[in-house]
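In structure tokens, one chain follows: the form predicted alone.
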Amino acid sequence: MVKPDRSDTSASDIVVELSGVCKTFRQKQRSERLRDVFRNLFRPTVREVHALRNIDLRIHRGEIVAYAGPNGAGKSTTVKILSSLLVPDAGTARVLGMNTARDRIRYVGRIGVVFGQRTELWWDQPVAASFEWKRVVWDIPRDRYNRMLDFVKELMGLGEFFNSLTRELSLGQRMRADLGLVLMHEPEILFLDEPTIGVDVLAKRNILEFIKDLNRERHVTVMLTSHDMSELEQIAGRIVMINRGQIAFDGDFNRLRREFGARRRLLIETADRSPPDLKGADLIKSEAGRHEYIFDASQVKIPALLEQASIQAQILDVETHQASIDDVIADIYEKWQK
């Protein structure tokens, strides 16, 4: 893997540094056979899952970094180590100059963490009660608390449901409240694990705009995971991809497309309803004389495809499109599985 050029950035701007980080989980395997019941109890088979293998990663102050990979690749394990919820088996994890394991108490006061499938809000209490709880437990001075509360209320639009019970909120409202709550102690870096999971299109857009505004206005460093690649491309300048516990790509989205995104779509409209048979392109849809193909631009050129089509049918219109980032990522994941 070719590493991004960071030579123009001083070491003092590095806020996240993982060096040789490894994490292995041990899972007990139990046989379903009745005769193995005692072996299951006293000598179970143990399977080792190498979640992270010698991870080296640096994130610089003010970056928004997307962290992506297929299920089980090691994304959440990385976030949990950076959040001080897990300790690496080997290597070191340093954030804001502190060791995430040894300096945990001092460290967690300077970061913010949101897991999309969990909430810090009190379920049967108003949202306001959760915010007041954080003020007291985190010992946030009243003037600082009021200033940040005004800021997050305006930025996240919390006023409309701030006094509503958490259990009565929509998923989008809850996520906005969780993001607002995590900002009350003014963290310098945010770790967001699937922050838009399950929310509708409008709520997703609002959350993404909030993250961008926060980064722009307060220079908060953000690392986020998501399975929605178009979402990550909208917000992040850099994408780090992990596969089977190892960093497989680190660069910007343009470079990702150049290296892996040769697939393109070709739409041909013909006078005949039957689709032309194009060597080097796969037909994926045909309806009322409009035929959509997908092809690898590194292997076959558009003029060659059009020449084939013109021999077989009268061409009325042609369109070509770059593959979506989701298609690019799907192709990458498929190659990794082979």
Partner chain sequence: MDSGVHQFKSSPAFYLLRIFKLWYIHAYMDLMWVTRDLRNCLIYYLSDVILNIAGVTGTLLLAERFEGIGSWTKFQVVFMLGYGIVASGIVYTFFGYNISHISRRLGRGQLDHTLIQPQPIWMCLLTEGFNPFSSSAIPISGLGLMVWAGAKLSLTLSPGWLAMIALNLVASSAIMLSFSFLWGSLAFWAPRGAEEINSSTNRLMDGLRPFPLDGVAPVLLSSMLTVFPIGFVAWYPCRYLLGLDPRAWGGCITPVAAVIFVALTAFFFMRGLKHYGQTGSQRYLSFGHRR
The other form holds:
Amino acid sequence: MVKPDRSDTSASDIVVELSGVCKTFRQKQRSERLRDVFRNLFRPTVREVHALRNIDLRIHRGEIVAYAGPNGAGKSTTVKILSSLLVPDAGTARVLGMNTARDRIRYVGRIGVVFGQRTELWWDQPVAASFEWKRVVWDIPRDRYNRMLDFVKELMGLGEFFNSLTRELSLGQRMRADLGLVLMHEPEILFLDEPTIGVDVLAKRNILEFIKDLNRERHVTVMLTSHDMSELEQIAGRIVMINRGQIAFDGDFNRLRREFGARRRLLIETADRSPPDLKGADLIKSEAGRHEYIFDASQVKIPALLEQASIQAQILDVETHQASIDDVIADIYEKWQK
Amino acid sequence: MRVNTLHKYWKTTAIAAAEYVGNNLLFLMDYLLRFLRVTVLLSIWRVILASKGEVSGMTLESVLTYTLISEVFSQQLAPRVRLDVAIWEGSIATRFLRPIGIFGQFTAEMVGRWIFGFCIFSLPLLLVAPILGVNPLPVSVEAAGLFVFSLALAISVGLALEFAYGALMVALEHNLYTLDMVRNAIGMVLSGALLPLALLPWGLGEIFAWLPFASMASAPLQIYTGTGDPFWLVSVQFGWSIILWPLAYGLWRKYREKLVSHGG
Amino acid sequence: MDSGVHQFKSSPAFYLLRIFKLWYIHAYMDLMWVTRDLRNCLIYYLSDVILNIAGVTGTLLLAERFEGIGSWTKFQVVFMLGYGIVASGIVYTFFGYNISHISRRLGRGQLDHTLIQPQPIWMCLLTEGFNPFSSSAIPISGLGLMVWAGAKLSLTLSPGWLAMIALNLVASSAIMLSFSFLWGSLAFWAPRGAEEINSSTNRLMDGLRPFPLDGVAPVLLSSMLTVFPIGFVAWYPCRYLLGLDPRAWGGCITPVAAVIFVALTAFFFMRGLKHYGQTGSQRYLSFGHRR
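Form predicted alone already given; the form predicted together with its partner chain follows:
Full assembly next; the chain just shown is listed first.
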């Protein structure tokens, strides 16, 4: 496990603090055969899934933290614990100085949670009705509500569909409305679980800009999960990666690249259509004399590869690229699987 | 039908059966509650018909048998393919992507859901009937044979109605859930599954007997208890089958596009 | 001043005010929903009336055919049917949106939506399902039956009798809701297996509620006043209200039973909530959430 970047922090500005948090679920295993249905019923095999193992995590006020990991790594369980929906089996979860498992009502009044796959909007009502409902349930004073409503309507562009039924919104519009709704009570910290899932690139860009603005102007602390790594890199200053219930990396994206992302791409254009065979690099694409390779820059140097290529073919052009963050992460996940 | 095709339907039936059983014994609660319901209904009939002798050709004994058999075959007398759920969820579209007939796969799943209900509830209920003071046997061996035939026709009429209804509701863009509840409630009275049609006042039973609902439940139950003319009952069932299936096919062809785009 | 505000926020008056505020917003949203288009509105009301009348038609027809059921006259049966519809109407009016069908909310993992609201869970459950406009057809159709039967039975409407009927109606509704919650709480432990358990309990309730239970075997009858308290939904209170139960204190039995059932329900539901905090829900279905 890689140690976090920041070990020395003042306690006062820490808004999220997980200490030794563990969570285990029991999952029944079942045979797929019809003749086993009664065995499945009476004597199923039970598997223990250790969703979180001894998680220690601190987030400072005003930070935007990306929380990433492969499917089933424990991201959603962490968000659920931080949202007070689940109680840890061991360890403590404190957010804004409060124990998330106790004093739920006061606590959820200070945080905002968005689950990308769910909606807090009332399905058969105009968007406006859900906002009015929120005002009453969250006990938001009228003047503050009006001020926030103007703010989120303008920022999220809710005006065009504010009086449409939720069921008639596109996914992007629904997500914008959900994000607008979660801000109405001015939460100090936002937990966003895959907030851009399924939305188009433009809507995604708008949502990310919005989160950044919110963080910059209102100092809202944000913790978000996503499978889109370039999106996380655009927005977050820090990435925490979880694997099999344990924190496997905690630091910034540059450090992540340095430690895990030594892979680079090499693009060579040759006079001959057949690609040169380069030791230490894998050919991933070859088309009309343009050949793309991927290689580990910590093991093989570019001049050495070019030397090999020039022996085999006449080189017309050369380009090299740093591997995209998605490639880096995919490599990390692959490594973890082994 | 080729063996390979039959195998596909059987696999669908098997997976639906396994899914229906669920992951713990709580699914058995439904059967416990149904058992309670039928025993209370039998008790109520005893109160209603006490010292009344034969009423409209039905004795207390035949009414008790009628009520018990109605509960034993309740799934078959009101077949449900859960079309409403598939349409509401929008999962109906993916059904068209499977290389088997659309009506066939819904029916195969329904049969899968029947299997355990029949083994766990219907057969035991038949066996404990004498303890409940009810004669579970058909009125004669011939009646038993005719009942099987009539039950098959009842399922056929029920399924045709189910498919026609589903397509029609989508076409009319109505709230499926509410209308489904209404259909269940009305169907329960009109089909004779709850009360033998012969016991209804003002000659209503004679009118209801001509409706397709009566072909779904009243007809086989009357044959079983020997309280109706089998030839006439089976003829009406047959007639409704011939009318309703082409109607169901026609509606599905006509509204196929709307069905697929509904809800998803 | 701050401590004054804090004191008010924990006083019964604050909670009461808040409940009315929440009922108001949900009633408003319900009105918006039901009036969203004319055709749906008409179909909805018509369906509700048909559904409720159809549910009791079998018993009505039997009562007509045999001039009553057992020791109950035809119009006594009609009064009981109306009472049962009003009691269930109260439940549907205050606890719609799958609140009275709680096994679905729990089984589908939808409790999370409630838990992230900054108010007590009981307050969410008490107010979120309030739909007085879309459910109004139910109690009105039941009330119609009661008034019709009452006129035929020449009932004397004294203030005391009216108070008893109101008290018993509230108690019957509370017992119906408790029955749903008691069995529905099983979904805390078996989300998938028990998701539809309230469909089974409702079927039992709807199937047996319309019958007078006098003469039913004692074992069955006792189960229907305890584990499956369907007897309290209409039959038992109506025996007292129609003078079939001569005991002066007979009218208090249903309210006392309601208190016991509500206490039991609260106990089991809290146990379930504690379990939910440990395990959460491993499944989530948006299906039916706030629809």
